[in-house]
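Single chain ahead, by itself, as structure tokens, in the form predicted alone.
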Amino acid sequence: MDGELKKGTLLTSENGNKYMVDSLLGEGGQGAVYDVVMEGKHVALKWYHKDKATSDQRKILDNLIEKGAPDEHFLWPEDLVIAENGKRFGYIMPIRPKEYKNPVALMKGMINPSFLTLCKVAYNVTLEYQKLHKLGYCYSDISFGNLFFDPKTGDVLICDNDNVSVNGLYASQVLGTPRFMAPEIVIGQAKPSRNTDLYSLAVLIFYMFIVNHPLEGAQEASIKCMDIHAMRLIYGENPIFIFDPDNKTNRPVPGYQDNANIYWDIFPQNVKDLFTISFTTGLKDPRQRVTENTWLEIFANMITGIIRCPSCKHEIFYDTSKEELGVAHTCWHCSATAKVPVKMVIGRKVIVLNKDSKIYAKHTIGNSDMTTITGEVSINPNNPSMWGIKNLTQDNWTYIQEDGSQILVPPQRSALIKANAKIDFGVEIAEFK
């Protein structure tokens, strides 16, 4: 390739930092990514192809470097590196740890994270894009290629942030990735924006949960050649949700799109309802797309709403709609009936209290933090039938019994789990049900 960087090449940034090329990490449509070393520290360099090293791209980078990353989960541009002739350039970003995997590995079955981990990935990536949007940006290209996650923890890293642009002032060279672009972009009626990001985010999450594209059903199966015209039809001109309740013409084809039929029934009704909104009314009206806050509430409840099958130990999602209808929770894997444990309810937040359940700052403080553990289920060693919630904060809680009497719960002490009792965390109040 013209201008390919060789091992040992020395580059200097605008700030005077010296970077030595170590190895090629990967290559894409815009450029190649290299492992480079500065003062013994390994970082990543994205070096643009000649035709992509435009003045507009450099302006975007200058702005992003000046503004800084929303937080540490973005592999954000940190330094600008320019060739001696001034015609080629690239940017420095943090290097991705090897344990982080791309969603493509999930689609191919190369990794098999738990449902709990997938829900954490969905929560974390939605939260990160919300932070980006709150700063007035749109990402423009939410897709498989730009997300990495830890299959054990659900932690996420977002890369290729050089395509981020100010919402409403489109300047990026990238319109999006095929299959992830909103219909209005596919047919040329809009440019990337926060609303088109919301569509792409819904596609990404659907893919990770259902292992199928939300628009690829009978219509896609009938196409012999997936050329640009076919893609424009399916994803732009005539998009039909595969589980559209009012239009059954594009249902998944058995034997060809089995993942969709298998996984769809595993998930709780409230997340299926949001997918239905995203890919019915949200297909045609960008203003009706599901917002990050709405997704976050559902994903938080999914994280704290997992039940273990008493027979095969597989994960089962607690589903409020089943309790409302008086329908038992049955295991999708072995069909055994699972008893729903006592629940802690805080407004619309629900925590199913298994022996290893945790509660988070989001529950006790009311923020978006689903990482900081503020409480956990504890079992009385002298009486295993007595379970409580252990206070892992530095503040006192107030336990409110059914008769209204109150008991102080200091740090490292537990409040008894008992139906109709409550815990006042100081900001939020939880009730056992």
The other form holds:
Amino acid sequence: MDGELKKGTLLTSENGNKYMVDSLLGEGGQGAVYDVVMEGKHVALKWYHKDKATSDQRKILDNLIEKGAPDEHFLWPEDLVIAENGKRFGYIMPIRPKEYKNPVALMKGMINPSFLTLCKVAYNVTLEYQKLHKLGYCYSDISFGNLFFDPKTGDVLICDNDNVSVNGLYASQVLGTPRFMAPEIVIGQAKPSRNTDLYSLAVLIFYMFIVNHPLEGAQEASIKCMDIHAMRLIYGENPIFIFDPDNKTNRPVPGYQDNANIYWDIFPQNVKDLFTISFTTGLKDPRQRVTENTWLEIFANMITGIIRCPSCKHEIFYDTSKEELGVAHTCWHCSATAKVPVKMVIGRKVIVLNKDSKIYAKHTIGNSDMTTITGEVSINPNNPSMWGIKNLTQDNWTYIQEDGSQILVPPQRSALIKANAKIDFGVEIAEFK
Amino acid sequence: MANEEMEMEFERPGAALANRPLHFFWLVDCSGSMFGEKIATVNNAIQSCIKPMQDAAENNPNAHLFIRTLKFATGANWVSSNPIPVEQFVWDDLAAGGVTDMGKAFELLAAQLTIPPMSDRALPPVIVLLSDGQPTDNYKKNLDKLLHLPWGKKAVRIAISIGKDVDDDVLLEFTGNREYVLQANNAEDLTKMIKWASTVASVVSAPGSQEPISQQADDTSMAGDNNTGGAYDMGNIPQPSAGVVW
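Could you please show the structure of the form predicted in complex with the partner chain, as a counterpart to the form predicted alone just displayed?
So here's everything in the complex, that chain up top.
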């Protein structure tokens, strides 16, 4: 490609930092990404193609660099590097650790994270995009390419932040990525916005959970040549959710779109309801798309709602609606029936208490932190049939027995899991059910 | 507390994401006039495109890219009898010598773009024709046949015109779109054009982030409505350099 940067090239940034080009990491439509070194530290440089190095792009970058990253999960532009002739430029961002994988690896079956991890990824990525939206930005191009996650922990990194722009002041160079763009963008009636981000986010999460596009059913299967016109039809002009309860014309085709049917049945009803809203009413009306808080509440309950099959130990999602209807939880893998363990309920937050269950800061202090573990199930060493919740915080908890009597639960001590008993965490009160 | 269940791996059910094949064809003129620097440049340029094509394919879960090479001189031959998955594709250097039986190449290609061997569901095929001369056979009938096949019609067809002796009208007939006839005046151009053509597979299968039309550097209108390729935002179509002519 023209103007490739050679190893050893020295570039100076606006802030006067000197970066030496080490190696090419990858190339994309907008530019190439290099590993560059400054004072012994490796960082990444995105170097724009000549025709993409526009003054608009530079304005966006200047603003993003000035504002700074919403948090450390964004590989955010940190410094602007300009070529000596002033015509080309690029930006510096943190380098991505190798253990982080792209959803493409998941789609291709090259990694096999647990459902628990996928729920953590869904939670974390939604939380990050929410942070961006809270600052008044929209991302404009949520898709496979810009999310990376740790398949072991579910930690996420958001990259390609150079298209982030102020919501409502469309200035970005992108319209989005096909299959992820909201229908109103595909048919040319809208530009990227916070509401189109919400659509793309729903597509991304649907892909990760169901391993099928939400609109690729019989209609897609009936098309021989998937060219740009066919894509416009499926994703723009005539989008139909494959599980639309009122329109059964676009169901997945057995033998071709099997993943959709396999996975859909595994997930709990409340998340399926959110997908249904996203891809029925939300498909047509951008204002009615599912917002981050609604997703987060459901994903948090999925993280704490996994039951182990008593027979084969595979993960089964606890499903409130099944319990309410008196339907058994059967294992998708071996068909064994799983008994629902005692649950801890805090308002709308539900934690199913298995012997390896954790509770997080979100539960005990009511923030959105589903990473910091604040408590876990512990087994009484003197009586293995007695399970408790161990206090992993620095604060005292109060255990409230059914008769109202109260017992102090200091750090590192455990309180017995017993139906109708409660734990007062200080901010939130949990009840065992 | 170590927990064996947390550390054990439990497979999720299901398979990889369903994808569609994308057939990519290199049609290379190996006639005598390609002898020497031209064919050497082609060999080097296509070989150096393989790794980037593999990398792009690796990032694309919606397509499975297959590559084949068809050479024509006196007669035409497939270099490999079957489509090769991009991850296994290697380039066999081509030698030049003979006349320019381009029509024969169109005939062999048409046979491969028929269903079967083409599958029912696929992404638009991409055909890249490289030539430095004029057909010496009666190409018209076979080109017509190719362009009337459903998959021939849908294919994104690109021609790289090497040097000044080419009959660009033939190449235009083949592409159906003047923008897709790329002029390579020297080795550097040729390498640049081949590299660009090799990226068309990813534009067609998993178009990357799309830019608003108004911001494209070259907002030339796309001619050739009969060509699917005309609707794609190819961006960045390389321009020939002025100067040395072979």
